[in-house]
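Presented as structure tokens, the chain that follows is alone, the form predicted alone.
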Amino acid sequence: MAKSSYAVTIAGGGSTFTPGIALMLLKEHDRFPVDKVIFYDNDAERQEIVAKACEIYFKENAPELDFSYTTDPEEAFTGIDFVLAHIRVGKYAMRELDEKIPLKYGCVGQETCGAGGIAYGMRSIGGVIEILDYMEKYSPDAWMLNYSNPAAIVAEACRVLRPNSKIINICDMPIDLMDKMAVMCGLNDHRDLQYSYYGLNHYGWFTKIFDKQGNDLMPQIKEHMAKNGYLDGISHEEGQEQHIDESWVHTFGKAKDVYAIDPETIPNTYLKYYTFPDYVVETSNPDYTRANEVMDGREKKVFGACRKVIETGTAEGAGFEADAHATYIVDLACALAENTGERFLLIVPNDGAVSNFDETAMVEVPCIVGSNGYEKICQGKVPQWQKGMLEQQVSVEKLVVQAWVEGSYQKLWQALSLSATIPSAKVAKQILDDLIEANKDYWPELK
């Protein structure tokens, strides 16, 4: 697939991140050339704003770029090489009430993690799929890096409904969580580690983590987070502000006692939902939650400076700046187009990679990719604690995916009952009813 220059669809225009990533783009251009970048969004009025302000802001800094934006399937995934898909289907006011109906009943409330995670899964999974087959339509030959959340129910969903489709899910946090590592062995980020993981996404554990001679860094690791979890990582140069606003402040506390758990392992920080519920519930604030945060956070910020763009004509001064935690996304479509042999953790089909563990799950796990796609790198038998955790999350995941295709009530309340984040089938019911209440514009029916 190696070209001289690549066409790239850009699928959730509206999204607060596309800006940091469009320029992340252009920024990465001498290592991977895109000369035509397409927004695509089905609300056309917010993603005008954002794409208005990209489109002043290329013809600035970028004027050779072919740029264009649309609400139009057959024009944004034509002619293309790659779709980034970031989607956010009911955006972040039914984020909000992902979080906000578990808390009512004393349950976590998240976005990826229990109720609400489950919530946004039924939601995500026609979303995902519509964008896959738009591609699949228009530019058979293309690859989707899919990085829409929850990735772990709409790569089950993917492998159910689409298992030989170009689409490859990936998530940020245990990338962000390297980088982390890597600040407290002062090296500079995770390209300088070598490591090894398993588990399901939002739900994993390293095992081993070596930098690029080859000396084991585990030991120090361990003892930054046995006293402080993974806030010995935060950089003071770090401008990443979805990873450093209070909340993730806690979260990167709390991984302390995530890996007092198991100290032979290095915990994903969202096992904090599953592993200290109790915690989360009582730390939250049942009127603001983390949408809240996010809404009067990032979400003003970006739109405004979009709108600021836009009213004065100019991109100066505006504060646009290229997501650097996004070059994973390019890391990733290089390995895929140039055929690099990079090793990434990506979510694929099990069929062995953990050899104790259900072969159809969506495990993730290091992948070595290259232009034919992946191939996995075994991890081997998981330990009794991690076995159990992982086969209580999976059937979670699964009964969700079985309720969205066969629109079955029962299913979906069966994946409620079976989550660690709710303690009974008649608080998980309760919770159901007002999710179908609340998501009757995006759920399938449920009988």
The other form holds:
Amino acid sequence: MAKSSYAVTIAGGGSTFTPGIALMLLKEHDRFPVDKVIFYDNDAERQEIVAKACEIYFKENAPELDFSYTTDPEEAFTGIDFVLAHIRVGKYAMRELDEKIPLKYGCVGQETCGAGGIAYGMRSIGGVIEILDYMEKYSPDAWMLNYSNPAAIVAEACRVLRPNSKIINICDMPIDLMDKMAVMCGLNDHRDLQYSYYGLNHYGWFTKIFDKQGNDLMPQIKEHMAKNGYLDGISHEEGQEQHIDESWVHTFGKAKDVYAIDPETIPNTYLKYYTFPDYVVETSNPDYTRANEVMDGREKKVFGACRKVIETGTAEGAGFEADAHATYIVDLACALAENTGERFLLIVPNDGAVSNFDETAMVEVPCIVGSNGYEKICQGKVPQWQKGMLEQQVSVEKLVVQAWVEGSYQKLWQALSLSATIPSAKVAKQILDDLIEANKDYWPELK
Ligand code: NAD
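Would you mind generating the form predicted together with nicotinamide-adenine-dinucleotide now that we have the form predicted alone?
Entire complex below, previous chain first.
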């Protein structure tokens, strides 16, 4: 596929992440030459604010870039090489309900985990499949790199509904955690580490960490995890992680307790929702959740900056910055386009990569990526505790997709009642009935 330049569509053009990703593409031009960028969104008004501001920035800083934005699928998806997808079906207003409805019943209310993640999954499946279909219709050779959440449910839906499509689902959380482990060991970032990992998205464990010389870093990392969780990995260097929201600081610290359950492995931070749901609920404010924090923080900041650029007609001093944490997306696109054979943690069909686990599960495991796609690196057998957890959670995710495909109330109730974040089928039903009411504009009708 190697070309002298690439055309990229950013789906979810109105996302708070779009300016950072678009600027990152410009910054990485030497290694991944993108000469055409199209923003696509189904909310013209929201997208226009982000797109107009980016247009001004590009005119000032990259006048040669062919840039446009649209809500028309044919325009958005014709003649492109990659789709970078980060959509949020229902936007923050629905995220707020995903978080607050379960909390009303004393259960974890979270974007991608538990009942909130299930509700969001039921909205996302249709949106992501629609974009995939547009891409295949107008640019059948293109690749879609999807990081729209909840990635575990979206990936399972793609496996079931579009098994042969050129879509790769990827998540930045393990990369962020590896950046933290690198800091604990006095290294720069995740690129300095070699790793083994298994699990589902937002539900997995690191089993090996080496440096590039092959030295085992696990003893050092375990010491830090036992004392402070991931807090020791927060970089205090200029330009790095200056503004971590309070809720994330708690999550990085709580990883200490999750780690204590199995000190042989290093857990993904999201496991706290399944292993300490009572703690999560006790420390949540049902009137002010993470969605409120993001709406008052990142959303206001990004849209405020965009409006200012449009008003003043210049992006100078607007504080637009390339999203350094998103370079993994360029790394992945490069691997596909230029056949680099690099290692990535991807969400892919198991097919034996975790040998004592459901072959049809969408697992998150290391893969080698090149121009013909990916090859999984086998992770062998998982221990009994992880196996039990994985069997339970994969069943939740599979039931959600089945509920969406069949329009089945019964299966969605089963999914909720099986989640480790919900104590009984009675509570699951109460939450489900509220979620159905809240999501009537988004979910298929359930019978
Ligand atoms: P946001 O609400 O700011 O933006 C999402 C955009 O998607 C909105 O402009 C909305 O109009 C648009 N949209 C919704 N449905 C659409 C559809 N069917 N077609 C086209 N556009 C549609 O959200 P955000 O906070 O920027 O997050 C976007 C997504 O990226 C979320 O799913 C979030 O969880 C995900 N995310 C993933 C990672 C990761 O690495 N996995 C990291 C950060 C964010």
